[in-house]
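One chain comes next, on its own, written as structure tokens: the form predicted on its own.
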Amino acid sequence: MSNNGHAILLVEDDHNDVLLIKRAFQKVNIANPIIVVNDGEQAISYLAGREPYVERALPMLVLLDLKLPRKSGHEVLEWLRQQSTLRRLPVVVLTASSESSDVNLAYDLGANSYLVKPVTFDSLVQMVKTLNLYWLILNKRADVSDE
């Protein structure tokens, strides 16, 4: 298993967000890779490093989407606190909703950050923009071991 630190997980179900975003990404010219996984169940056995990803390189950041099928973005965020090897792992919640209630728990649950997809692709590439800037250039980040 591979620990570069180098990979953004992306945990989306939308192909057109998925889309969008990889667009943005490549507009901001960030060159990290990105890799897409589309529900719950394959972000845990995307992190945990089971069958089909046992050789994954893990993520420096994961934008976890809410409203996922199988298991949702608070059941992974849950999940992912809970595993001593994984739970320092950022984690950027990035979903449509801006309910308060979703909000409240998704850092309760131990999200590092909470953003509302924008509306606009130019809003989305500003946002991804700051992004870059705060979590893949500034922030100072934590050992993150999977031994």
Contents of the next structure:
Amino acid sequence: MSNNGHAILLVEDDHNDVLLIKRAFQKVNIANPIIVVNDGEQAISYLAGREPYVERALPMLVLLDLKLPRKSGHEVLEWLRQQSTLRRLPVVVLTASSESSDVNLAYDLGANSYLVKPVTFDSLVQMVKTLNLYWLILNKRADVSDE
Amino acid sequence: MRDEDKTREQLLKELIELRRQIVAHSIEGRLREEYKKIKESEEKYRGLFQNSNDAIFIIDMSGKILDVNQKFLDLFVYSKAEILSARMPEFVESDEQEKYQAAFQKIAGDGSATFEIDFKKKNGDCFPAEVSSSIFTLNGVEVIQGIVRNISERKRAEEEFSKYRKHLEEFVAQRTDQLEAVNKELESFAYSVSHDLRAPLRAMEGFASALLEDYKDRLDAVGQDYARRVVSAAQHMDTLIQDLLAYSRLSRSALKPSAVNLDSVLGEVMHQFNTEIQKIGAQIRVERPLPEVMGDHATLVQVLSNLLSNAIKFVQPGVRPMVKIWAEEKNGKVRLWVEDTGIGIAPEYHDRVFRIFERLQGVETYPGTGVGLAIVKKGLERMGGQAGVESAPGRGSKFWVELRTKGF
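Give me the form predicted in complex with the partner chain now, not the form predicted on its own.
To see the whole picture, the full complex is given below, headed by that same chain.
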């Protein structure tokens, strides 16, 4: 499987947030497609290429919410970092929680970055702009492939 | 001189001496006095024995009772005649006989012993007693004398005390469990406040902003004003939630004061306010170096950023804020001052401004939540310090926080 996917996997259960994040991506003119899954189990199924995602393309970045149905973002992260090469996928946590226990655990489990969802849309746009510049343009990618 | 004469002379001398002595002290009188003294002494000791507040017994080495005092009779409710025909073990509770024998052996061996034992009264009632006894010689025969103290009261008090202590321990354990549960609940509450309550706010703010942008041409001025009000209300509520969270986190998390460099704290705060300071053209003067204090770094950052934010916010419209920050060290304490050129606070409000949700100005004029100074006060309390203000309307404010100097 190739490592040259350009999609962003957005793991987010709040439909309003999905809409706002997509809108912010539009505002910043990011062309990368956004794939949305709504809970932790779906995220793992997608990344593992299980049904119904057998034909999926690996993303170049995972935007991960923490408080998710079925499996939390922390659990997804823990699972991901145990995979042999998938573990190299950069994960940016994007969540509402700024509790230090959440932040610390996310880094302990191997998060690459931790962003707190801002309330104002303008701030979200600024955040997405920086995210695009750093993670989608500047950042050098590792080889990520299936076994 | 002849021998005979010598003896006679001698005898005469002795006779004279004897007579002198008899004249000087009446031997008979002295004897009488000695007898009286002995009698007084005997009476005194008998009195001590008889009237003692403790029950006293004297037994021989076989355990036979030789004498007891009145208190002993009162305690055991026997007549003297009944007692004098008895042996000591007869008064010991049947389950305690072995213990009595052991104690008796100890007295015989060591010469004395103090022990606790249960005695039996004539009516069969038992009572716990403390006995201290020792061997002494009476008329050339070894006997044992002992003092019996009824310790029922003490025993009851001890039991009561241990019962109370046990109860207290259980109570404390139970309360601790409850508090831990409450604390856990508060934490999860704070979590859900920070996470779940802010999600709808993002939607309100985000979509109202979207209306303003994407539907601007189809919204008239009133419609746009409404949408802007939704945006600003959502933003205000977000600030409120964040402030409340910060306040509640301060109340529940344990702070371990350690040495904190105020220069580095202030550096962090200034960095945080950099953009805003430049935007409004505020002038901040800090008298460095600032000393080290005993506190918590993160809490101090929060406290100082709240004070600085107030100092540059509460100024007359159009006035360029000027803030001076310096520290005083006295008696092992550091007082950090934040002085502004703002609108000032009337003395009657100096206490009130530190209460949560207390605001002196309308949100329209000076936006805020009324939590900032409450965080300052709570934060200082949690670090074992204090906070206060000196101010008058139109004369600016001097806020201070006081903490222990590093090492104190």
